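Given as structure tokens, the chain that follows is alone and in the form predicted on its own.
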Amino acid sequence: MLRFAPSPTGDMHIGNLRVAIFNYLLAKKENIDLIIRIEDTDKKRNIENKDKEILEILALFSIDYKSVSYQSQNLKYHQKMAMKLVEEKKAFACFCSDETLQVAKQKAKDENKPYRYDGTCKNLSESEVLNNEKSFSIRIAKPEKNIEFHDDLRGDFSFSPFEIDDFVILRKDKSPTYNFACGVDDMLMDISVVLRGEDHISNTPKQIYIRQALGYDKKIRYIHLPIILSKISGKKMSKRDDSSSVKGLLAEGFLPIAIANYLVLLGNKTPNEIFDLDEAVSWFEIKNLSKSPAKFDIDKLRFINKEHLKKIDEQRLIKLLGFEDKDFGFLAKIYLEECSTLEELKLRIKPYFEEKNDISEFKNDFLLLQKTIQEAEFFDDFEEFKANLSKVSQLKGKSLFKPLRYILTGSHKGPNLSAIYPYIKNYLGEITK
């Protein structure tokens, strides 16, 4: 079983995305169980809907699985085995102020030293607890011996208990951390692999640590994803990156094809540059990807985008943009030698059919122009349609040309109106109107 694990506390990043993708190509591959499991006990840190944004970008991006769980639906299970840990003397109660802790933590700082718990309440005595009227945290005892586990891409690790430390499993209002909320969910799960990104290798050791005091000793598979680093900075890539936003690119006209495509392509070995999810799932192997860092490339992106609107459909393109006649799809492939995204080509075909006011420069020409072409006879092949216009007018050169453009396209450049002319005589009256 895999799962692919997203909090609803911001836009979905690309980050994020790869590796949703990652997770659903190995469950193909290995023809295992992938499952969503929105990580929703930050109730501070939540945004309304964004559970149902996730699985909508998850929709667009043909990415199916198993089933939906939320895990705030886990509290109890959190509360029982915090408890039972407890009772198993593996964890204790913290007393410790916000305050307190927040001085040491500073102290160390100064000092440059890592933060450790200095264990004033791990041997308290159960009367010193029960009397004790202060609210508390509850923490796991660090472990005797080194957590050591194994990355299929990255290798073999071996963290110390002075990594690990006494570290807080249950927070005073008695809500879950992240460590062991996951590490707990994990193992109702019955999880095997765990992809994810490489910030959550120090979690690792953490959960896996957790689970081992529970009682449960099934090994899970690790692969660490490397991080996504922006081109321009070269540091990791931000919420704050205006490329990292999923929903971003989509709404500037990136296909979802595209961009998994890219997601894919970065720090991998693949036999082709431009595939779809189902062709890469016949090759995608976990020791073809780089344990370095990817940087994003927005040129490149803008690349594989142009290659895929080049082979859609075009019925289906010009839909996506928003039109209905198959004729303008064949229309917008032309302008594919200068754009790159379904919004540029947009901007490209609505001024066809907007109100061309633009005229002060050739305005009389413009008018005499528009008015021969709507009462002009239909001609199939655009020199006849131009020799028409220039004997009626009898206008030339520039003075044809330049009003002409404008009045069939929106525009004052662009490709030749030869090639524009077939996929447009038939909505002449409608353009020039």
Contents of the next structure:
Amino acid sequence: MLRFAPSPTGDMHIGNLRVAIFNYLLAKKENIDLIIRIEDTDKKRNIENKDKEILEILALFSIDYKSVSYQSQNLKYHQKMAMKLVEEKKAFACFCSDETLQVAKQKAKDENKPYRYDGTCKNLSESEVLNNEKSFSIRIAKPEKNIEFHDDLRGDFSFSPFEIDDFVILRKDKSPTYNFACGVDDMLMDISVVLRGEDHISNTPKQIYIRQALGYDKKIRYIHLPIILSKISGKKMSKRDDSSSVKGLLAEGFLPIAIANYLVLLGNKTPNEIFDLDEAVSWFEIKNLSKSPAKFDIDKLRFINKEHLKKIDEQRLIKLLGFEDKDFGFLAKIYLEECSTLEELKLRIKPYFEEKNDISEFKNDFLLLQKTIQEAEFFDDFEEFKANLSKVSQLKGKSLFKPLRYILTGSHKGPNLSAIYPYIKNYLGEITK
Ligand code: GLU
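So that was the form predicted on its own. Now I'd like the form predicted in complex with glutamic acid (GLU), please.
What follows is the whole complex; the chain from before opens it.
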């Protein structure tokens, strides 16, 4: 069983979507189930409806899965298991105040050392615990030996007890910490493969250790994907990067199929550059992925989006642009010379039907042409249409073409009118009104 475990704490980041896509590809490839686990235990950071938004995005990208669960529903198991570890003396109550811990963390920071718990509450006697009325968190006592694991992409890892530390598993409000809830749930859900971002590598030994302490010895396969860096700053794509939010990219008019294509292509050896997820299932291999961070290149995504827009059926394209007639789908495709996204295409097609007011430069010629077109018979051929206009209006050269382009397209520049005419000839009344 595979799982994708997003936190409903913000807009879905492209790095998270990439993790979801790779989980989906691996599930299909290996014919194992994928489940979605919404990790909503950190109540302070949860944002209302982000869970629904995440599920909507997965649907938009055709990432199907077996079931959805919410981590908070497992709270009683998290608490029970923490208490089991306390009873077995594998975990202990910690009464240290937030202030004390904060001071110790600051001291470590000032000394440029990693912060580690100083063990104050580790060896309290039973009566010291029972007679203490202060609220407490629960910490797991660090392991005695190194925790080792294998990552299918990166090889072997070994973490020392010092690196793992006596970490908190249940907060003072008795909610589980991320590592504890995740370690327990992966066990309860019988997860066999964890594929997630490399920012979780240091969490993995903690989660393995939690399961070991609970007596669960099934090995989980791990794959930690490289992070995505901003091409501009060279740093991890942050929430502030415009192109890091999936919602943002969709609003800009990138197609889900193109975004998915790009995220699979990034840092991967693929047999071709343009593909959909169904094709990717047939050749996808973890070993072809690069271990190094990938750089997000919006120009490459634009190129890929354009290629998918070229392949789309004209009827579907025009629906996506918010119009009806297939002819305008053909028209939109002409604009793919200069446009790469749906939003850019909309900006070219919409003005055809909008009121055309920017005519000061050629007002009289414009009005004359408008009237001539409205009164003219139908011409199938652009040359005949043009010749007739010129004859009736007596306009020639620039005086004819500049206003004509504007009347027909709502723009002062663009592709050859002869290329456009076949797709608009049946709608001249509407366009020139
Ligand atoms: N909820 C975690 C996150 O969104 C993912 C944890 C995981 O995949 O283990 O980063």
